[in-house]
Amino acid sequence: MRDDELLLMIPGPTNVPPEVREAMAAPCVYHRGPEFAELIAECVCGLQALFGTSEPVVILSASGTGGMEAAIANLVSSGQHMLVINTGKFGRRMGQIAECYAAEVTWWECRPGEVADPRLLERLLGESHFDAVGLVHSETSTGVQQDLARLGEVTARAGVLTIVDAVSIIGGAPIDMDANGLGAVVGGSQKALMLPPGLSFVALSAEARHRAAESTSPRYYFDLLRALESLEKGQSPYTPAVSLFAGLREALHIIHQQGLPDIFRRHCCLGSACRAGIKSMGLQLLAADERHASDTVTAVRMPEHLDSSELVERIKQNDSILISGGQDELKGKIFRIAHLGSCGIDELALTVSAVAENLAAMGLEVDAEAAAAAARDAYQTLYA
């Protein structure tokens, strides 16, 4: 990093590394040539091993929310019933994308910081109809993490098609699409796959797929079985941003070097790390369970008596690292860090101390050399 850098600790944008932003440096390549069939081709194989599935994924030129609307709009047609697991912010857009297309949507709202329970919606799926069932893995806005695997499978066995927004963890934890029978996951380039913003990612099922086919609702940039007929000549239908694919068959080619079980394994101590830090200070997690803590971003409770703004500004003023307020109704009540993509226990440590340091001039009294100690001691004791 230059010494005019910010230090990303945010869920997105993530910090980028010097080989991906040389690689998107590099010269363009004709989107209709071989170069970019072969380049296009071995980001798709990259992306199925992060995906858990032998299925073709579909790389959008469109942020996560884009590729959610993709999903949305080829699975869910005006009329069928969507039950939509809210658990924050992320949870909400998903469903409002669904009412958007004349979806019937049934909202099980989740309070800050908790999950769904796999029998209740094992329950909710006997007793009513449902066409699709959508849920975000890792929800940004509330630092939880959803059991995908327990949840997939309850939708599988009562036949229903689950869409899963997985922008903020894919690359960090690890999803096993074939074998959780899930429908469609989306994914995003500016999160732990260590990209700048504007890839997305969406990976269907066979049965996805024929109910792409069979769907009534409008789309034509964003039509999914128009962009596989393209992948199969090498392609994209559409103009794509080759830059950005140049830097994800880089990011792919660092995260294969450092192997999928030792990265997953890294963002999972990096968010006990960061829960140890936190606790160690007084505070509280907004996750009701820290079982279901994500491993990706932490979210935390403000002392009632701050801000949590001024705080996200203190830190970067002071100290040149951004971390996260709350967002809506969460605004100034929470922090989030962030803990995916390249961040190591350096950069974790160092933006535990910031916090504590910043909070100790805001009136709290906490030791941000302990804070730092605790984070760093309990990545060396999970990561050893």
Second form
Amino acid sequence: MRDDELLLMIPGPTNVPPEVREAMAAPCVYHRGPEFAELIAECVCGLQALFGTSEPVVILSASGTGGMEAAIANLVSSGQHMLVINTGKFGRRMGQIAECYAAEVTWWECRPGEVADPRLLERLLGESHFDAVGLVHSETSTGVQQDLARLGEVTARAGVLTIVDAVSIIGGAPIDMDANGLGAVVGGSQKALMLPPGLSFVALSAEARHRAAESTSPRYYFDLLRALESLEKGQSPYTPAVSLFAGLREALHIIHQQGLPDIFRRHCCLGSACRAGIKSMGLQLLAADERHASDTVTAVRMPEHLDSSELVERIKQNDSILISGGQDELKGKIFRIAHLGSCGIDELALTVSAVAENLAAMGLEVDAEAAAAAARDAYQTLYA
Ligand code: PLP
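Having displayed the form predicted on its own, please output the structure of the form predicted in complex with ligand PLP.
Full complex below, order starting with the chain above.
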């Protein structure tokens, strides 16, 4: 990390390791030549393990929202019924995209910090006809994580296609797309994958590919079947962000060298450590039930009389650490610490300590050393 850089503890972009930066600085390869064919094949193979699928993963030169739009444009046609589990900003975005494609969206509104109950989902799917269910695995705006395995099991049993926004968690927690019967899973580059923004990843099940062939929704750049056809020739239909692909190969190399089980364990332990540090200060998590708190981002309620935007700014100025405030209706009311990608307990403890110190400067009675120690203790106990 350079001296003038901020430590990024926001839910994307995250810190990019030096090896990945170097790989991206290499000369560009020609995207219609054999070197790119090798590069894209290695990237797809490395991604499949993260998605828990043997299906090819389409890599789009577009941010996570582009990946979400691609999934919906290919899988949901005008007039089809989609149940969208709205856990926050990104659940809402998914439903808005579906509405753009003239889907009949039924909104399942979760309160901020709450997740969907699989039993209720089962009831809803039994009561009405839905062509698709959309949900966000880790809702970045509220720091909650859905039980993907159970929700997927319910939708698969009901024969309804599930579209999952896993943008802020892919590579940070296990996803078993094939085993859980998920129709489409979307990931993004600038989170647990430790890359700059600009790539998204979309995996489709065989059933979803069949749907895509029948979808009447308009699409051109985001035609996933065309992308899959190109992939067979080791290409993408249009000029890809070649340098980001080079970075992706390096990031996947790092990830697979560390081993997915270890990476997932680190993220899970960092989540617990962050919550321990926060609770030691007497602050409240936004997650209604800690068992559903996200492994990759923790959302914390700001004490009533204080504004989280001020806390974020103070930490940036005083400690060169960037954390996030709340979005939309949660602006000023919560702050969020992300612990994903190239991040360990040292970075997290530093951040927890900075939060405490700056809260103390804002008049709260908190002990920075004790908060950092609580985070470290929780991590060591769990990670041991
Ligand atoms: N979905 C989730 C859960 C996200 O956290 C984000 C970005 O933060 C997105 C979608 C949108 O991704 P992007 O900003 O890369 O378009």
